[in-house]
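Encoded as structure tokens, the following chain is the form predicted on its own, with no partner shown.
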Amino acid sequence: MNAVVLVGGFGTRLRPLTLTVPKQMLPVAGATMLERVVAHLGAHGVDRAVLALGYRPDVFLDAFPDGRCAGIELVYAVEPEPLDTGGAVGFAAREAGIDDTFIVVNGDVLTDLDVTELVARHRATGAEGTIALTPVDDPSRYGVVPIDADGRVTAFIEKPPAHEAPSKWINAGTYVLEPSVLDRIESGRRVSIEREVFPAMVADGTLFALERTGRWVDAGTPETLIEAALAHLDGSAGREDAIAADATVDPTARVESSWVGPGATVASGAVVEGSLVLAGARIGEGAVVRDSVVGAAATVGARATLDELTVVGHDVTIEPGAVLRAARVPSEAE
């Protein structure tokens, strides 16, 4: 079974962390986002993952020089230009020579979806495409997907105003597709699978969906990246905090509901709550990091305070005593 993994985006919502590192290569409590996505696919019978690459493909190639990730064979399909979601799927599938039923996943979605069940439902209905749906409180950021009693999709409404959404069941970013879908994707131009391909399939009555609850995190923002990491602490969701084996946390420091990465240090009297401290970062004496992300090899000076989803980029230094709330360092203007 082949899977196309969409990892070509710029990760703008996670800047400055993604200025040099694609978001799928950011750590989620000890393993990269991509490794967690691919490992989940492998557990459901996928043996080849085609990475639809765009932004910084070199980072992926350098990270997996043997062409394998989580025990799964990787194929690299580097877009010559941004092709949007449908264009990326078409380009990657053709580059990999896919000619049978295949899976597509968004590389920034972490889920416990039973992909095996999704594939079985797809085959049982004879669908051209089957998409997983998940319920959310606010569907306005996503594609809302109403279905009939047989599971056939009756509409595909991309990012409707919340008060106009016909349901709270949204496109969860995992699809099972037949190769005939590739004929619907014109080569060499930007094609949105959500706005062009799926609505055309709805019109033809060939798109089905499966509604399932469960863990589902779109880890494309600082808030949801933290949420995803905390759900994977030490490989289980039951832990309140996790500290990498070679990290150093002073006995007088307090770490709660957080991840402290490899080689990181948390000095005396410091407090880290609901946050991610990435590899090699340094939290100074008496500093407070709350609901924030500190990039790899960054330094937070003594008695500095980071709060309200502040994001500090890699290799950045925060001066002692600084107070930052909902900040991005460096900012877009720098």
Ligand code: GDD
Second form
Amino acid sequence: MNAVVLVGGFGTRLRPLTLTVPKQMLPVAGATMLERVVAHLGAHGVDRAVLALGYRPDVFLDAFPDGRCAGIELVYAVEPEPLDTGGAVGFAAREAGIDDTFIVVNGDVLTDLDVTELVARHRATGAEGTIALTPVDDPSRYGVVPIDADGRVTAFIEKPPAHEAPSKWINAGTYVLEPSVLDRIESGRRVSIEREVFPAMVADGTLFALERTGRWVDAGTPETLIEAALAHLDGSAGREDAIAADATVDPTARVESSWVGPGATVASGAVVEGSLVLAGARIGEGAVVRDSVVGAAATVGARATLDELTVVGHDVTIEPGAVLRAARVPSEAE
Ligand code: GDD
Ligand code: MG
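Given the form predicted on its own, state the structure of the form predicted together with the ligand.
Everything in the complex follows now, all chains and molecules, and the chain you saw is the first one.
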């Protein structure tokens, strides 16, 4: 079974971390987002993952030089220009010569979805496409997908205005598609699968969906990247993986509900809470890092405070005593 993994977006909501590292190559507690996504697909019978690449393809190629990830064969499909989600699926599937039922996933979604069940349901209904749905409190950030009693999709509404969503069930970013869907995607131009392809399939009555609860996070924002890492530590991994084996945490420092990456250091009296400290970062004496992300090899000066989803870019230095709330360093303007 082939899977197209969409990993070509700019990851704007995670800047500045994504200025150099594509979103799916950021760590989610010890392994990259992409490794976790591909390993999950592998556990459900996928043996070839076609990476739909656009932004910074070099980082992916360098990370998997033997063309394998989590034991699965990779195919690299590099778009000449951003083609949007539908255009990317069309381009990648054609590059890889896909001509049979295939899976598509958004490469930033971490889930324990039973993909095997989704494929079985797809085959049983004879659908052209089957989408996994998950319930959320605020559907306005997502694709909202009402269905009828048979599981047939009755509308696909991408990012509706707040309070106008007809359902709490949203597109969970995993699809099973027939190759005929590719005929609906014109090549060489931007096509949104959510705004063009799925609505056309709804009109033809060929799109179905399966509502499933379970672990699900779109790790595309600082808040949800932290959530994904902590969920991983609370779930399969266990808290002993919260501090990487070769990280150094001073005995007088306090690290709670956080992940501290390989080679990172947390100095005496520092507090790290609800945060991610990426590889090689240094948290100075008495510094406080709360609900924030510190990029790889960044330095947080002594007694500095980071709070309220502050994001510090890779290699950045924060001056001693600085107080940052809901900040991005460097900021977009710099
Ligand atoms: N190759 C390629 N080219 N990939 C792209 C492009 C592109 O032009 N644009 C986006 N992607 C990739 C992103 O890297 C990401 O892995 C995936 O496509 C989805 O894009 P996001 O930017 O993360 O979309 P979203 O989170 O706002 O919304 C999507 O996901 C939600 C669930 O997490 C939509 O599919 C929603 O309908 C859905 O509910
Ligand atoms: Mg996303």
